[in-house]
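Single chain ahead, written as structure tokens, the form predicted alone.
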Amino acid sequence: MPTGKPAVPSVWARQRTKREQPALSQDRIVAEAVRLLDEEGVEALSMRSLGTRLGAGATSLYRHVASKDELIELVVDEVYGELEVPAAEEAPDAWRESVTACAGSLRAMILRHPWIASVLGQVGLAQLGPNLTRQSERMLALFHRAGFPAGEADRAMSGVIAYVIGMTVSEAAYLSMLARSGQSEQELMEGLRRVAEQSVRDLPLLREGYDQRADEDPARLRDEGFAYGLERFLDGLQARLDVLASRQD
């Protein structure tokens, strides 16, 4: 039976071949093609236009990367890399402090390379790679340390994942529009504003909420945002850990 093509169709199940030409390297493809997608966003990503950055063909790159697929796999796992997760401290109170610095890690991540809300959906087995399954290791140490059961602490650290990405891609995409428009994004904002203030001037509630907001600075209520969602989720793991104590008592 052949054994060319792996059982997992993913970058990870492959095996790397052990010599990569000097010039060319998987390492030198996944770093130009973060610097690609940084500058010019996904749609500008493909094997010729990274070849030409890279002064080689797109049949050369296949020799290191078997797909475009294979490629969106390994930028996400090397942008994993750069998250901070704090190690786990001995106290169990401190795990709310380094969970919330870990959403903010994960949401600075997700800001310096917004393209990554693009392809989140579509990275396949992504979590086998090295940066990410580490980096979940650290974390879900976290939700043990602060007392959460083997089968839960991995629900916890993914409900909290979900909050950082569903609330970060959209900004995300915000602020690669805010890029595309060439304003700032108080004139952006002062432009929409005239705009909403019509749309909203028979809705009270709504109307209310863009008067006290008018002079406020975006950038700041964008972060206000994200971390008072961040600390109502938190409140409702602390309260899970208090009924989870309360049995052991």
Second form
Protein chains: 2
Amino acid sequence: MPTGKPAVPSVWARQRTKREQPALSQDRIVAEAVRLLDEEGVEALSMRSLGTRLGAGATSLYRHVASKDELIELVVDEVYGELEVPAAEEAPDAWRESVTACAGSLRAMILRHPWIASVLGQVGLAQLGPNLTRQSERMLALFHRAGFPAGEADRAMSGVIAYVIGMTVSEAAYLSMLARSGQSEQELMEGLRRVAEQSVRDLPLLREGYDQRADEDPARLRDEGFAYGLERFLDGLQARLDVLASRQD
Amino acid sequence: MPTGKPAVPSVWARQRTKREQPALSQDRIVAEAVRLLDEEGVEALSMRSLGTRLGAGATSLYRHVASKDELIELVVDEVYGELEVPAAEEAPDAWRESVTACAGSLRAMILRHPWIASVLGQVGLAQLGPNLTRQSERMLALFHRAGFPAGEADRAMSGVIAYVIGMTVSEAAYLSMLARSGQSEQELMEGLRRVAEQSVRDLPLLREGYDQRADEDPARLRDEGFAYGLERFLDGLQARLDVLASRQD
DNA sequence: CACCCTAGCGCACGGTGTACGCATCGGCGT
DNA sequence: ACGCCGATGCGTACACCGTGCGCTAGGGTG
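With the form predicted alone done, generate the form predicted in complex with a further copy of the same chain in the same format.
Once more the chain from above appears, this time first in line as the rest of the complex follows.
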């Protein structure tokens, strides 16, 4: 019972506060925020709801977190920790496989936490918590080891990351629309096509694309689409590596 | 003067409502929203502030717009109209130049309206207003004309778009951080480096990158970084085109 | 002239992030 | 052993948000 006034207050509190837990801490808050976001999505995250889940008041969180924006930064860095970036030393000559694995890990992470898409714009990809920094260094090592000189390795890396993020954020947005709509994927795509053709007639190419993939497994198509672009990008980077190598002779 | 009660109300209203303008309309609302977003950023957009700018009450907007979310969809589609996609017929064999121009136009559009980044996650890249639909069809024609078969052209296209958007959103986030910080670009980068090295020591590769570009023009570096990845991606697509062509013989 | 339909408005509701000051309590100096 | 103090949690309050609702005034149509 929230007994408005602080009369007879400590009865409940004492047991909890005694010695059991730190009760609240930045780590617990961030971890619970991730859980809340995963379960209920981005618009369900408020300081009050998060506080409630932690058995605390909304404003108590501010002892451990400066603002909601800072909380989001922490949350984003937290999930970056889930990335699996192979060490460059483990497969020095298989940079392509390593980068592909890395890209897949990043894509899987975003699809596991689709709310990241809604939050990237606020935080900026540039916000560098320790996890992101560490993973960037490891990933950079991959490109470095592959043969890119220092001034080029980070361009190659950020290009690949941009591709993966752009691709996957769009995919996540589509999936969330699909989930919200409650329709089957067939129905949704049919509806989208109808809307498009209603506002703009004469879309032969888009229509051809729709028709062609109408009876294939959508999930597989998404995987293949992601892999296709990544392959092309890596082809281009490999060609650049070849140029660099030949020039060095 | 907002005379709470509707006594003697029409004095001001009458002149305006007479016959001069439709006073409010979806087009006017969307256009003013874009202006507001450009001038004051995404967190300044509220129904009340937008209403005020239009000389109207907040809830009056709801006669022309179903919700704030719908407004944002309209706004996003509005700025998609600014894209310049060359017609495929104009330069059939110069697909690379056309796509590069297209990518540049998209990048410029996002940098002109950086709030798009904060909004993409909510709307989803999949939301297809008439402008986006039309531009997609035009852009798809470029790839089609270049030699990609129907099932592949849209993969190539969405890959390039993903790269451009990912790259530019990250750039816009960085620029907004720069603007908010009030520091010079040199100071900001130095600060970022310090933060990174403080939380994770031993970052030889990231550090090397920092040092190497410390005394170059940052804006030029951003342009070059964008162009670098795009070139590699297009190289990879061209190689794929070559394979397709040779296979056809 | 009577009617209705529409655009605009004021009000109110439930929700948000968070500033502020008070209550509590464990650990420390004496 | 005692008293204080810093850290921690909480309740209240404020300004602001999106938006549902019912009203009014006015122009177009019968």
